[in-house]
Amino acid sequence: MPQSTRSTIQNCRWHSYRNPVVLAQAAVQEILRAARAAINARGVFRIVLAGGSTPRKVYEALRTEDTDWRCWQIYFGDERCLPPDHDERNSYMAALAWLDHVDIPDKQIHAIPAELGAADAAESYAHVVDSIALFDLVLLGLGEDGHTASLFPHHDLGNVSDAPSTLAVFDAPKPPPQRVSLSARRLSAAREVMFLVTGSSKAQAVADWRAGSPIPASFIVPEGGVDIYIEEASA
């Protein structure tokens, strides 16, 4: 499929960290800040998470940390078509890293049920983010390709204006195949947007991303811009 056009060009900021552990710390001080504007002004934190080695960092920090974790709403960017408790799924991931160590209620955490397989899952998660105008803050990480969540290359980034919030992939470029990706619309219906990327494989794909080149991550269009919290060596 052919790559998708931008209707509205991204503003980024760019914030440079030495190492991956600095880079964890100030993304869990955004984010604690983040969940404490959204409780004090609405009761609640809505928050979309990434998967990943450098998310996982920040997980696993945040577990530490001391906030009103009953008023936390947890969501997923994309999620990988296999069992529950798999190590590659996301929330499995999220779950051993941070969630199973704090005091947010299941009923809060919305794992995508992507063992239901692409289409049944993205059309299932689609009645559980429609009723969301905004998210609080969307996490999301880069792919060596650009993408971003399980938005990739020469595929439907869910761009447009009546696009849906969630995509059904059946033929992703990486292991499985299938999966459920929230459309670049859906994510970028978000107060903050934040970017984690860490990793010396990255360079190329910061390199176009900065040159202004249409990789998928750059579809990611919120109003008040996007926030990239970039390790010094992979850009």
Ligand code: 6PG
Given for the second form:
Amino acid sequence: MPQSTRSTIQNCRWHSYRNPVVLAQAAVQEILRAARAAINARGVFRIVLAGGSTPRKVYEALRTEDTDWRCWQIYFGDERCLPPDHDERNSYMAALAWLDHVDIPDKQIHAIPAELGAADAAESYAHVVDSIALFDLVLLGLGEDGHTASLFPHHDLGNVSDAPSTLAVFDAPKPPPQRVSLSARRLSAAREVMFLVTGSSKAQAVADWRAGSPIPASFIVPEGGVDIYIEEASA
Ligand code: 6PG
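Could I see the form predicted together with the named molecule next, after the form predicted alone?
All chains and molecules follow, beginning with the one already shown.
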């Protein structure tokens, strides 16, 4: 798969923190600010959650925060094709760390039905997100190879203007091989995008990103730019 060509320049704002705890505290305050703004303006806060392990501290910290959870609508940027209660499911991690502990109505937590298999789950989830013009906030991680969500190097990133909202992935280099991802185009249709990056293992991907390499994370191009919350060890 040829590397996608990037038609839009990504405006990056880098926010560096000395450790994951301080980074998570800053991220939580920004998430709550975005939620207040969205709820005040439209009565609803639509947030897309990141997978992987990095966001866990942020989700655990949100558990005890005071906000109008009834206005929160939860979506997922990607999901691994595993049973819903599998330890490696992104939705399962978010539930254990946070969602099971707050009063967001179950019908407002829109998990990707990845247990159906990549193709069926991608088709099903597209119907969930296609009606949303803009997410209020998208949270994303960064892989050591520069991937984000389940958008991997040398794979279709879904970054063109008519790309579908969701992509079925069958050969992900990060296990499990079968996944569902929101496309780069869909992830970019957001008022705010926040990357969460910790650990020295991400340093090369960050260096490539800063040098302008076309890593998948660089194809997330919301009009308002992206905010990258990065631990010093990753910088
Ligand atoms: C996934 C994630 C993936 C993740 C990065 C970083 O399902 O694997 O969505 O994009 O965010 O791989 O993972 P860590 O946070 O575990 O380093």
